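So this first bit is one chain, no partners, the form predicted alone, shown in structure tokens.
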Amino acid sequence: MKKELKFLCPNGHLGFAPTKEESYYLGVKEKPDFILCDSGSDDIGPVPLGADICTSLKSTQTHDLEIMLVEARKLGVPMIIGSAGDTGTNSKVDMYVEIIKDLAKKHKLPKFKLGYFYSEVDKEYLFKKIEAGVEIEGLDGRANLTKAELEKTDRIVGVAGVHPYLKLLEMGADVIIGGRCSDVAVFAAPALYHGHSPDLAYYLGKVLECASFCAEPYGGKESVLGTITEQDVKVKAMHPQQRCTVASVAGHAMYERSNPFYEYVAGGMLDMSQCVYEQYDEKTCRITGSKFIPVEGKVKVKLEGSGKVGERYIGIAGIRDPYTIKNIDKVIDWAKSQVKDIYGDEGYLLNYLVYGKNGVMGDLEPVREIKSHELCVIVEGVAPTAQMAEEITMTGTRQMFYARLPEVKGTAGSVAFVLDEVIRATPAYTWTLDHTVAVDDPMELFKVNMMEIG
């Protein structure tokens, strides 16, 4: 065991937006003994893990992967990225495979082994699970899975622990590319490898997952340090500017779930209600008080499932009239009723984003009088065929323009259109699966590969 082990974490998400080079390079120079970066998330929404696409550029996860890859092979020191390509699907995980292999080569690096694993889970091995009996359990308020809604899935992915991650760190590896997982096991894994306590483990991982996100002021994108001993972890801002303070770890520490004092993973639970939180020096935070509780009885992996809902336009309209401002619910009801009359009431989805008065948080707008100069409406056509839905958002965007309004005399001041065409999306997908399932082996869902390259 390594008593004190440093941990260099460039980007809060590998590829969303690239990492700031000025903040990273200074973390290379407190000779981290690993490089990692989660690179995955479901705030993108179920379209990519669906569709099987990126939403981060091909070029920015290139940069990433390269600072990151040129710098842990001098340091020599693993590199370990989770959540491959954004979903972490077997086909990201192989195209970041190649471009590490395609980097190695550009940089002729010398021989190293490169490891990884997939995550995507077999809709036939789930299926078997229910006709067994087995509970497929929902999470956040959703029922058991069925067979019906299974059926409505085209991709799922298992979120891994720190198993896998373990597994290749044992055979080796130097260089570690995850399929789907958990953020906090990227980082709790090889602190785990190296005998430190899971209690410290996986509050490493949790403060480290977004990187500058747990410093202030704000700003994405930079690096941050972290350290582990046997008594803490510390977290340092790379950043000239930046500080990891009291409030910015403890703030990071509770967002983004229900209970603010609870990391659930593969194998157990953070609990992270008694940390102590304290200002070590000027840029770093020192924290103390978290604790692990290990599952009881077989550990449960959470799945997630994308499906597909249908084919979809997009139609953008603007409006600076004040009558029709103050009116608008009436305009969208007129358009409603003219795709109603082509093409029933059934069938196609048909929603309008109305910017400046609930675009963003809709019915759960506080907010009712409209006090905006101008609104930008946002017409999304859905339907099973890619001609039905143009022709829906089409009638459903151009209808705006036809509203008849009380005290309307003719078209001036009415709806101006940003393009005379509607605009061809990616399909729409929902969420179909936020379950867990029981296995028998943590390992189950999950293949481990290496190969040396260089």
Second form
Amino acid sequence: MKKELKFLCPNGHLGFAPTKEESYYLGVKEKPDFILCDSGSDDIGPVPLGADICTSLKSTQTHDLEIMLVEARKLGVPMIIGSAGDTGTNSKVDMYVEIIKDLAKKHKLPKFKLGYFYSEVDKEYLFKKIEAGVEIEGLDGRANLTKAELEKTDRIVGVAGVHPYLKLLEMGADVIIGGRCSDVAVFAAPALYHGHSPDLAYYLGKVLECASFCAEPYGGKESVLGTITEQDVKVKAMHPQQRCTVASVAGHAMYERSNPFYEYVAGGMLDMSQCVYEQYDEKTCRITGSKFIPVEGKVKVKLEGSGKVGERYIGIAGIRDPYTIKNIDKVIDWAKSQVKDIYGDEGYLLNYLVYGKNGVMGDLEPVREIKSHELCVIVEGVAPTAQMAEEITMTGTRQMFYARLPEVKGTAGSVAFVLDEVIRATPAYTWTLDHTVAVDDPMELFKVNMMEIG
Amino acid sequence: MKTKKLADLAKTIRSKNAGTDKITFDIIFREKENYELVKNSGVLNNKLICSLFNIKEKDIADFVEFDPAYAIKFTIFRKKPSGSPGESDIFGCQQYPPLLDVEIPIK
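Now show the form predicted in complex with the partner chain, given that the preceding structure was the form predicted alone.
What follows is the whole complex; the chain from before opens it.
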């Protein structure tokens, strides 16, 4: 076992916004043993998974992969990526594999082994489980999965733990492109592979997963360097102006989690309730006391699933007349009634987001009075066909123009249009699965592959 | 009684997705004194959260005081999963502003 291992994490979500290069190359100078990060999240909503598209730009993904690949091969250390292409679907793993192949050619890299794994879960597999009486347990208060909910689902990914990464490291991979996985697994796996304790290995993953989000002052997409020893984990900010402090590192444990003490992954739970945080040097925080509690019984794998709701168009309207602003609800009611006259009550969704009133917070908005001198209304129409979605959105937008308000002074049009058209958006999806499935073998859902490049 | 706004006491006040079905709120303090002041004031509780966000107690998933980070954290269930039609904040990151003006009594 190498007693001290260094992990350079350049980005908390590779490709979402470009990795900042100055701090990254300062990190490379520290001679890390691994360069690694995750590239996906369920943060981005259900559309990318359902439609199997990226929310990141390919040029950014390629940039980030390029600087990691080139430096990892120069140093001769593994490069590991998780949740390829924002969602970790099979097509996005393949896309990253192709990018890596192209980059290897471009930089004339000597031969190396590229490992990758898939995370998509076949619907049939889950149907069979349900039929066999296996409970697909709902998370966050959701009911257990029914056949009807599964039927509505277009695409499902399993969230891998360390298992496929360990397998690929054992097989000698120099570069790993992972399908959907827990962010922590990307970092924990190589630490475990080199014999470090799960208690510290999983914490290392937890603290590094969002790169510079564990540093202060706030500044995303900067690199951080994690170090694991037999006694502790240390994390150091690479940006000249950033520091990893007790406050910033402890604070990060809470980020995007409902509870800051526990983190669940396939295979167990990381308990951070007894963590001790110390300022090690100006830019570095030292952490001890984390515990990993392995799952009792079968490993449970989290499932994310997205199902299509319908085709979608978007309309935009602006309002400046104070009387119309005061009566915005009536304007919308009028437009809705005109849609209803043609298309009836059901079989479509027509949503109005009123910016300047409660467009951002909706029902959660405590401010009831409209204080703005102008409003922007976003009209979202969702229907089974693109034609119907366009028609209801166009009618629902244009009819605001003809709203019948008794005392309005301006009788030439109630709203201002930035476009006299409605815009086709990617179809609407919703999260249909946020569940777990118990598996006999943790590798059951994750198929690993290896190829030689260069 | 003299009061101070939460925004003047806390270093960070933020909201963000916690998975697909929940939004979590973090109120983080730089100084232990301010953290203890707000924590001990008892002002931040389920009742206040319900009235600020127009929700019911059953919509609150978690409420945690996190001493190591001088932070108070609570989590609510979304009305619909993130990014569903009609949802306006895919990342859940602009739901915190009602917390900024919460008045905390000071001695």
